[in-house]
Amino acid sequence: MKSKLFTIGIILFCLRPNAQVSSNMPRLVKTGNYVQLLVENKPFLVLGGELGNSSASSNEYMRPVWPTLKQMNLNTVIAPVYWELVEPIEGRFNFSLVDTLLRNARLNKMKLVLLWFGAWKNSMSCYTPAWVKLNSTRFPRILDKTGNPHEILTPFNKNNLEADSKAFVKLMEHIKQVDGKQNTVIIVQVENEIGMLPDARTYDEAANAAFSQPVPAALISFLEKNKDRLLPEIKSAWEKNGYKTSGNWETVFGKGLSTDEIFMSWYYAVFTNELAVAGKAAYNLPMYVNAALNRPGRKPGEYPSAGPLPHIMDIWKAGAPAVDLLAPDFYNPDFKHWCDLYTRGGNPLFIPEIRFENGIDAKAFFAFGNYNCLAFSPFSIESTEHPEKEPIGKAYNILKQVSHLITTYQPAGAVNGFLLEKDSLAKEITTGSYRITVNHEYKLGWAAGAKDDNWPLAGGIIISVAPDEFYVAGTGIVITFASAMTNKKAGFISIDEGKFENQRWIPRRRMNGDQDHQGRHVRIPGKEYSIQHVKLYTY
């Protein structure tokens, strides 16, 4: 009994309420051309897993699924809060499935990412409550151009904003109250993959009326004074016209699809970025939005049009300045393509979602490797029957050693990643006195599966610390050093196997004989994890 009453006081205490804010609350600041995002006043990168989108509606079903994470070596939680359970009468608020969530990671030290299920999960309005669905002359939905009503939100209503609005922000209020000096939620997601369908917009009294007024002059502004910086795809509509800066929606961008997408792009963006700025007036936290992305060949209104995707990303700038990112889920091939496109413009990289599949702990050593990522996060992670033995927890353990190296030497352009496939071509780069190529590491031929049809992915991190000094980190990859001198050559003076704890270097194997091939190269075998330190020599 005793051990008992002692864990209940301890749970009490966690959560007792707390109405001060820590000084060292999370954020976003600018290191050079980089974001990064500071907690507890370090930079932090989000080895992070998403529960599956019922997970967190049940502590019974969630209790079992804690050690599950830890396994996997995650250090962030990304959690929904649904609107139904926080209000589920009008006016009266239950946060007890965020406090639940709230203490078990920290009693797991984990930090917590919070999506806000609410006007939209997945296009659609289906968390919203039984008192916002069973009214909908107060609450309305969105028309298509048949005049057909759909489960989903129209933004064009004041109700619809100011009754998701104000449950946002008391979710805010409680967070700042009992998590405002631990810190645990680290940055809150607004809504959920925010998207039109069956159409390109909705065709509801209010969103024709808007239709056919003038482009805001908000918009018209933010074009005008980013024109020589303007993504393609908008630059390109606007230009198509003119560069007009007075009239309606297809006066300024054109008849079709495209422009009926903007226009729904402007006004979900505007939505979004009144709940941003009444919750940071809440609580500040960092916030984003999420998008699906739309397959090749649909049409606007064949996938989930106008969230925050990457040919509308300056609608959505401007549409909602307070909305700190924008994050693509991942379930389409080409990996390195939608990186690209969500990397343009400063955006950092921040992957709130991608399939928990094969291949995306390679994935996950090149997006923090390549790219200005802050997170990565497969779905569902809590599905796996063998949590000890699943990839991306390996990839994880590694990255979370190197995670002080890459935040420190990124912003100086000292970091590079790299993914690799089968019929991949060598990646090379040059860095300081050296050029380093990569190659799948099947490629060298004698590997047990070199010869299977299918090769697993591989993926991995090059860090120079110094001139002739680098950290090497991944899976299945191989790595040559020349000297991008004239008539010298590249020799290693020593390839340590090691680990870090608390961010000393702790070196167990010295590599130098058949492990680098008698000096040709630094391997790390397909299916296997390390850490090697490679210190280079010019003779």
Ligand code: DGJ
Second form
Amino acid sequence: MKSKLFTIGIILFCLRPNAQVSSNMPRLVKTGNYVQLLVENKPFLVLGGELGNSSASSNEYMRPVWPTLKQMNLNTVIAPVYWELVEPIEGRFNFSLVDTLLRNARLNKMKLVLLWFGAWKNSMSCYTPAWVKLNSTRFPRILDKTGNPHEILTPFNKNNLEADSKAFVKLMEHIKQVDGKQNTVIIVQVENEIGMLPDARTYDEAANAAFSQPVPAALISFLEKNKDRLLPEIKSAWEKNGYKTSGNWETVFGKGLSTDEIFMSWYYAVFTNELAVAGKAAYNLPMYVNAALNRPGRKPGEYPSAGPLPHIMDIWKAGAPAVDLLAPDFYNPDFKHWCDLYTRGGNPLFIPEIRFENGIDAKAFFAFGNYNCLAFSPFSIESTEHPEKEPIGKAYNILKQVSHLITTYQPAGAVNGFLLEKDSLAKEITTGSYRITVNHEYKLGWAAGAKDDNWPLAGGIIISVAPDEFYVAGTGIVITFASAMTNKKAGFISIDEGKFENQRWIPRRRMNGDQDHQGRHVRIPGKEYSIQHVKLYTY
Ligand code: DGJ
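Given the form predicted alone, corresponding form predicted in complex with the ligand:
Zooming out: every chain and molecule, the one shown earlier first.
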């Protein structure tokens, strides 16, 4: 009897970790060509904000932050977990900051994305614990060309990987234990803005040895298998050197800074992949890496190099298959340009950071409507003094209501997003039997602000839910509908402004007369945010 109880005890003990994990774990799934993030088994759009770097290191500091986030209608907070604070003494872990984040996120009905500030943060290794920093023999750093060390752990060292990975695994085990059932944490970022400075690669002994070795077979085989699908940057480097399938880095990719960066990015990717594999084995959440975008015109080494940047996305894909997506941090102009680059090769757009500035409300509409974006998140989101007035909060209020429509209709290609500035040409789309033209509202000429030198960015989404029926959401746009058939014209049966409550449409104002220019257009004035339900007919 005793031994039977013992056996049952063992079985229960073995089952325990699994029992802690819910069957509806957050996960990425492919629907048609679209990747969706499922949270509680439903497609989820992260209407997020990333905390300033030091905010989550103090519960007291965070206390007044939560109501601010709530006022801006965030459904997700992106927050760092600091290696130096979770493992201040080697092997002794303290997750109390994570636990408090979890508690407060749940109280405020928000999800969490956790950022692992481990070996690397904005290229540097500033978040490594003192016991790592103080022992550079055991935890070696990168060396620049002249042999000078910098506070960046080298990826060419097992101790660095082991120490970082042990701590990361402990974090994932802890999340599983305290959150495996509730799934407050939905996705994890591995490291932060990995990047090499001040040269394009490190010159430590192990790195120099690896540089003269043949390009690893895993990378060669990825290149061969994906030859026709490679992005132009890597393909052309390989092509220029005759598509060689053996030889060292300079033989395969040519001599120069670009090859140094490719080499370095492979080893960063492989290191990060090991972390992601180990972390997922502990608790299988989706994982991503983020990049500090390079300034055009600068050479590798002059910008944080070798991170998951557009021109080396293929190397990251090859070296880090356990990393689910590569994410851009937006502090550069040309939003569309970078979004286009990051959505190549089926990489889903996930924006963990964008400068908290004017125009992000319009960009959020565009990102979700045009790119099947999974996440949008201004950086240092708590830094506002007037959360109730923030345009991004107002945009999130609208996006929250139409999220279910976006995720339902996007896989069928029935969602379009727009971003318009003063010089933008009208955007035209044809959907079903209608030709739709979207303009900046100020193009009307008589709109308040139209005579100003600077026009605010305007953005919106059109969701086609039936042949003659659309929902329009956004700010600062004017839309006309024409029949796609030459012998017909289009008219409005009705335009209603309203809201969704629990996915149920509640019409409020009937928009006619001046609001639709007596049946000529749909208009959402600048600085206003609304959803309008449009029914059309042709005659
Ligand atoms: C990008 C980094 O990822 C953030 O952690 C922060 O340092 C911001 N830059 C500051 O602009």
